[in-house]
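Only one chain comes next, encoded as structure tokens, the form predicted on its own.
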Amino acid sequence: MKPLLGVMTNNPGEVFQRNVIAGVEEAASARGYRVRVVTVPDRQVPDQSFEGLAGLLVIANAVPDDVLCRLYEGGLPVSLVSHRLPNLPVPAVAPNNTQGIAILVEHLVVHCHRRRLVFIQGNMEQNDGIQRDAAFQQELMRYNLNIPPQYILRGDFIPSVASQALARLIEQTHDFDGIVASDFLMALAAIDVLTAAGLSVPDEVAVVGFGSGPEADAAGLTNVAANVSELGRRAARQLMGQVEGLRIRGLTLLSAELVEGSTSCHADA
């Protein structure tokens, strides 16, 4: 029987995780491995979830760190996507969050001449959300941008949360000219809120987001795109390499590139 890899996620239907899983399944199938996807609600993992696994791949922080440490120390090969285990050399693959946010802010500030920016955070309990927030703060210092604290909005990588936060801000003020969203779905939600409030995109408010997908392409969203399926393929190869006896360590970062759309200016403007 073909070796079995486990993929643990808290939401297999969410766009990012769905595409990671597709990449995992593609790479695993090419090497003769089977894949079992396990949904882990509220980070509560049943012990039987690990039965029969040759290796485990975890997306974001779906499994608590102490459980991962115990599994790794017990000899189970582990690979991570968009998460790191402190003090353990567990291999991981992630988008280059710092580079991606830097590209987005540079585009708005340098090319679009926007300086009153709103930032929509991701999930601040996940690696991507934490890193993208820190990168945005770094870019504020780079360009000497002073924005009020209320311009940092909670989004949680959930479009409805982002929409509500932006709508509340607009009730108070719309003295901003750019929005950077931690993922593209929240950026699309922000565009809907702006349009409903009578604010023109991009003339009054330019909007950019991290990541891409068919929805972003259809809306003409300016974004930075990291190949999410490739995250899954790389992580699966790391995991299969460990199962086959290789010693694999470290973090692999996938570069992000600017994809210009109609929700911001063009770089030559």
Given for the second form:
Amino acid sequence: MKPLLGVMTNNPGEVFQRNVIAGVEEAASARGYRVRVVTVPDRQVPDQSFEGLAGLLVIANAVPDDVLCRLYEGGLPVSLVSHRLPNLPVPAVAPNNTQGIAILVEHLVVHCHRRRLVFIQGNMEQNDGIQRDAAFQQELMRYNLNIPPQYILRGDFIPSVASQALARLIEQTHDFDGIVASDFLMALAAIDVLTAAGLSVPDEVAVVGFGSGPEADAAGLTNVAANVSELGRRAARQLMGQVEGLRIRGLTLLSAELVEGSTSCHADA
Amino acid sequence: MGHSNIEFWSRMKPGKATREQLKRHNRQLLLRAVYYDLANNRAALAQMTGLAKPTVSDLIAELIDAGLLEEGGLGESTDIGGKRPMLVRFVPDARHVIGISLDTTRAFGVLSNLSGQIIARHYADLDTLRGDEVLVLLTEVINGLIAQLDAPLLCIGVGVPGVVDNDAGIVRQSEYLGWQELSLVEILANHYNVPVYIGNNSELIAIAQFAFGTEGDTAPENLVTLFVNEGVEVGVAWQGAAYHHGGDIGSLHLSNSQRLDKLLGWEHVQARHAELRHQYPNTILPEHDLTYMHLRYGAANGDDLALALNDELASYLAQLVAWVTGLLRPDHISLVGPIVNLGESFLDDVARKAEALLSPALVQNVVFSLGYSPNMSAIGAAAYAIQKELDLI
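Okay, that one was the form predicted on its own. Can I see the form predicted together with the partner chain too?
So here's everything in the complex, that chain up top.
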């Protein structure tokens, strides 16, 4: 019988998680592993979900930390995707959030000459959201940008939340010329809101977003291509390495690269 | 690659050697010639290296069997006509290499192919680990990269803060890691069953900058890297070769009788920040969790505390720059480590202060740069391992 890897997700249909799972399944099947995807929308994980597993992969914060601690201490190999356990050396795989945000801000400031930036935050309870927010704050200091606190918008990695926040800001002011969104789906939602408000993209407001996917490509969004399927493949390899006896600690980082679309400017602008 | 390679060619002359050593040397000679695109078929390789054609054919066959070279396409026939030669080319993904940098805060690793292209990155924080615990963490980071291998592992390179005997494979002293007379090469080579090479971090950064170019520039001929984090280290790459006696100079006492690492190291910066807050109570710098980026931002906005602290740091660093410039006359000095977040205006200030300590003409001949990549030592460790194992890069 081929060894079985479990993947815990709180929403297998959501774009990010769907692509991660596709990457996991591809890498696992290439090495002769089976994959069982378990959906835990409310973070309530039945104990029988772990039966027969050779290892467990958890996407973001789908499983409560105390359950993860118990599993880790029980000896089950565990790998996390875009999540960290503060006090346990459970290995993880994540996009390089700091590098990605730095690339996006550099593109807007240095190449597109935009300095009045709006930032749409991700979910501030998730590692990716927290790190991208911190990275944006750091880049504001690098380029000596002073932006009002109301230019930091709540987005939660949910496009409708981002849309509402941006629409409220536009009601107060149009005095911004660039938007950095913590993920590409929120960036696309922002473009819709700007267009509906009669603001042209990128002439009046340049828009960039973290991560990539078919939706970003179709819209010509300038983004940093943190390949989500590759994230899944790397996570599966990390987990299979543990199942096969490698003791691993720390974080495997995926690089981010700028993909210039039509929503910002070209590098020689 | 960022540098001309002809100068390396002269290093390849063999001395007295056993038959096996000679064969290995000739294999590397051919591999280098193809890697640097100096020749791309058997006849041209024979002409270039002076080796007999049958010898070249045998060795190229071995390199193809090993997966390091592959055949593909036909070249042009010579002026006098004749059969078009079968071309050979280098296969960068034939092997992977792991490069690890241990600094005072984390173990950071890269998995690269033979051209230095990064395949994966993995790191873990050191926290309060010291001594044997660091060794365990090091293997756990290497394992994180082994899990991502797509090709056989050729070798491992490790950069360490402190005094390293590269040839003996021993870390003589690393205060930050709690290592003394540690046979790191032997331990890792026995564990992973591949060749392992070690060096001082700043020396490996110099190799990385030489091999892959400095920030926004091609690789300089004579380069000095000044690595400032908790401590202060110097690395030198001189006409393509790393100088192996650089490293930790934190214990050097400046003219005011203070140790260099007590004046420039991050611990000191934080302590001075706390002291100066009494003098500058209206500072915009945060009381806690200060970073170099805060100092840069504060200085850019005219904050007196940030300006005073930047000025102090620039003065200390200028003394080091003046010594290095006066003694070595490098054509390039690169500042690396988290201190680079102080930015270009800080670097300009350092250069101006160094000019005041030395002849301005000497300092003005030097190109100064900031090495922003936090992975540079790990990349250098991988480059160094490739250099030692295949004499490439």
